[in-house]
Amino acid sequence: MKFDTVIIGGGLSGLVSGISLQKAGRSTAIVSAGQNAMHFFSGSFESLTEAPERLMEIFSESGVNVHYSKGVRLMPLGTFKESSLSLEDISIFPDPAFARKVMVVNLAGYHDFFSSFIAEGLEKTGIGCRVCTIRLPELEHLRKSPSEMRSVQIARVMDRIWEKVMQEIRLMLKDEDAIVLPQVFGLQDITVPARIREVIPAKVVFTGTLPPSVPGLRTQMQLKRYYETLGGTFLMGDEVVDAHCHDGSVHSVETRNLGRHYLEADNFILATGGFFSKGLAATPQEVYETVFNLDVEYSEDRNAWYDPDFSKDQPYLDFGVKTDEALHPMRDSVTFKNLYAIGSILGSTRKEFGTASGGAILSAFHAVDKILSGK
């Protein structure tokens, strides 16, 4: 099968590049193994200091509702982080003291939402807090197994019963001017978070839980749907197992599901992510890229890979494949002229694009522009 561009990886950077190329009239295929960084998405596009017009156009056309407001957002452990461009249901505040009194609401049996940590963090800002738990018969079948009481399973139920849940929460409210809820609303019905805010007589703040991320999965589904509407081919649950290269050029790739039916293309984009998505892997001696065995920038000192303080940024997250100005990666110092590396597989090797989701988006646009210009 022949395409203009084959994209390896179906996360944010892969979908943004695929959508952009399809809109430009190019034929593309995305090979997606499944789990990616969108499953860990906080709901805020970190490191983006402005809202790129071309990104806002993609979001608008795909139904992803966002807002731009410089400030801070509430994190799952009760701390605050600077944010700006975020999904519509993620609250951005001018400063951490966003309310006088807050009611933090959790669901009985749900251990992936840290209500006590959130309350403790808010109290440090001078906000009075009260933690409440709501028991829902509709979730009893999930509570029988801790592995089932997860964000996605809960969200599927909440899309059906959110009105009942909000009625109970209204009765629990006293004199609080804000409530904090886990992000388990609006997985399939994207209107639910906004409708919740309409019926609750207090500021509603949705706060992250342990992965998988409900807003991240919802965003991925919206972008994937739009990509396919544009004519893109999305190969879900597949992965590249071999690449056919010659003289610094990739000619085709072989996937697990298609076997000997190779995917051929003029250009290839590597968007497989970092360690979490298995785009990068490590042995005790080295860090390596898993598809093309590309050159990777990392410290040769194994002890420098991590910080003993788990709460700090870990150095290994900065490791990434080596690229030239156009984001062409290399193997044994030989540059692949029709292969582009984007997203978190870059680590912090290209600081000009930023980090996390912001870096994924800007590096995707950079690679797309190079492809469209023939560079």
Second form
Amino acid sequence: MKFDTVIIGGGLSGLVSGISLQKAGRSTAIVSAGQNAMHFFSGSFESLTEAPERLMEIFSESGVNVHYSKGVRLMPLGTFKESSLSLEDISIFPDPAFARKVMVVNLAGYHDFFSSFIAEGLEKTGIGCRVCTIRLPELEHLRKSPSEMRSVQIARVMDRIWEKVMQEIRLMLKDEDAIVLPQVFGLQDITVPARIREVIPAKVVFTGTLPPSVPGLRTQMQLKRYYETLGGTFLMGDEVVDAHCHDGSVHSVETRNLGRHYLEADNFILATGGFFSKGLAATPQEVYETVFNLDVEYSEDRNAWYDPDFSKDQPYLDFGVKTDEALHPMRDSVTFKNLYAIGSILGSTRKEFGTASGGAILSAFHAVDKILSGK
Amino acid sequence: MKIQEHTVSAHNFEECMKCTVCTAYCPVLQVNPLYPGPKQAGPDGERLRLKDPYFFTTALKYCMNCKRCEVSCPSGVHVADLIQAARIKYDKSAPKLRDMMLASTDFMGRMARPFAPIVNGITSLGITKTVLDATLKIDRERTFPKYSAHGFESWLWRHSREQSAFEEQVAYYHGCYVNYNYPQLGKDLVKVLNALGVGVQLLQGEKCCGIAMITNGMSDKARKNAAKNMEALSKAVDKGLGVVTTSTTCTLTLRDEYPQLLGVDNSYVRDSINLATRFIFEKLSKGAELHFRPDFKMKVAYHVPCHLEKLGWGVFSEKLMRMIPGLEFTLLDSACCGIAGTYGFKKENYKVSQEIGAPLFEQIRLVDPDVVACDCETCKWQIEMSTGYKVMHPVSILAKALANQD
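Other form of same protein, the form predicted in complex with its partner chain, not the form predicted alone:
To see the whole picture, the full complex is given below, headed by that same chain.
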């Protein structure tokens, strides 16, 4: 099967590059080995210091509502982190003292939202706090198997009953000028977070839960749907098992499901992610790239891979495939002229693009530009 | 230091990193709180079951075996296989009469066919449905698939001479549905393959693939069918014949469930078993041509059935339909219709089954197509019953769009 570009990896960077190329009239396919890191998305595009116009265009065409302002956002454990471009759900404040008094709302039986940590964190910044738990009969059926009372299951119910829940929350409000809610709103109906802000007479702050991330899941669905509307071929649950390369260029790849129907293309994009998504993997001796066995930048000294202090930044997360200026990776120091590595597989090897979701987007645009300019 | 570097467990059980992604895509978990969910029923439960079979729970029967957990798993865990394998290994309760009847598609078809008009009349009567509901717990709201008086096998026998005149030959695994309920799909396939210069013949001694037996606690019987099918398929492969299919679930069963769940070695025939859409796509990409009617017009919404998502071959059906001039194509969102073979026929599952399908039915109504395209026979029953829209197999759509040969 022949395409202009084949993208390996269906996460944020894969989808952004796929959408951009389809919009430019190119035919593409995305091979996605299962779901991706969007399911753990915080809602803020880390390390993006501006909002590129072409990105805002893609988001608006996909129906993804975002906003941009520099400040901080409230994290799931009650700390604050610098943020800028974010999904509409995420509140950005100029500084952590965003309210005088806050009501943190949790749902009875829900263990994946840490309301008391949030209250503790807010009190440290001098914000008064009250934690309330509401019991909703509509959620009682979920409690029959308590381990399954997760964000997504709750969100499906909330799409139907959010108005009633907000009425209850309004009645509970005393002198608080802000409320903190778990991110369990607006899974299918994307208008819900904005409508909640309209009906609550206080600031509404949606804060992260344990995975899956409801805003992340929604964003992934929107981007995938838009990509398919543009004519892109999304091969979900398939993975590349072999690559046919010759003279520093990739000719085709073979997937587990399509077998002898090789995916041929002029260009290939590798967006398979880091260790979590299995773009990179390690044995006790080495760190390697899983599809092409590309050259990887990592420390030879295994003891330097990790910091024994679990809470510190772990050095292995900086490891990534080696690339040239155009993001062409290499194997045995021979550069692949029609292959581009983007997103988390770069680790921190290309600091100019940033890291995490911001890095995923900017490296995707860089590769797309190179492909479209024929370099 | 001794380190185990690679997964050694069955169904990739050790690869689960507890990320919970599968729980977001399980259609049952969204509507049935009695089901423990794919993570708990699959890898989490397996860890406990390996310690002590006491931890097996019959709530695993609520799994529809749709495989959406496996398609979404970022770690390659065969979640649904873990669940079905546990049911085969630990659930020793005898299947109910109803489940045996629902599972024996082959036997029931053979019994019903000679009396097709009578059987069809009886099963569509309100009183029959009420009785079946009360006695066998088959839900009264369900519409029964109709039986066809003349089976596909006998039709193809009658045309075997003209079929053997084609230089290139394939064997067709038609499955119970085409033989007993809907021979027209088989005839459509023959029409399209003939137009490509390919003759169609029957396998010698094809049996029901056995998927309904596997999911209804009759794996021993399924294994017997598997052995006979392996024999029939091997004979075809010996003769250098490729095998084409039109049922996505039969295909998944023959290729993947046999080795994964029944322990039947199918390596000799596996690569020769191809969905017809994939086979046709392959012919066309190698230069063969189909000629379509210039006046063909059809608005199609395509639903990819769960087992086709698992096979990863929906792309072939899509590309074939998109090449028909005059066909307006919409790809529906990836979602389960809720029927899952015999699952939705059972009274205890009917409500859940309809709730699972609701978003898909809603989207179909919004798109308002002339026809819903779908490669699965049980999805067809479910979508036709629940939406009123006509459902056609992509092969039948191709056949309809073909220009007359003579």
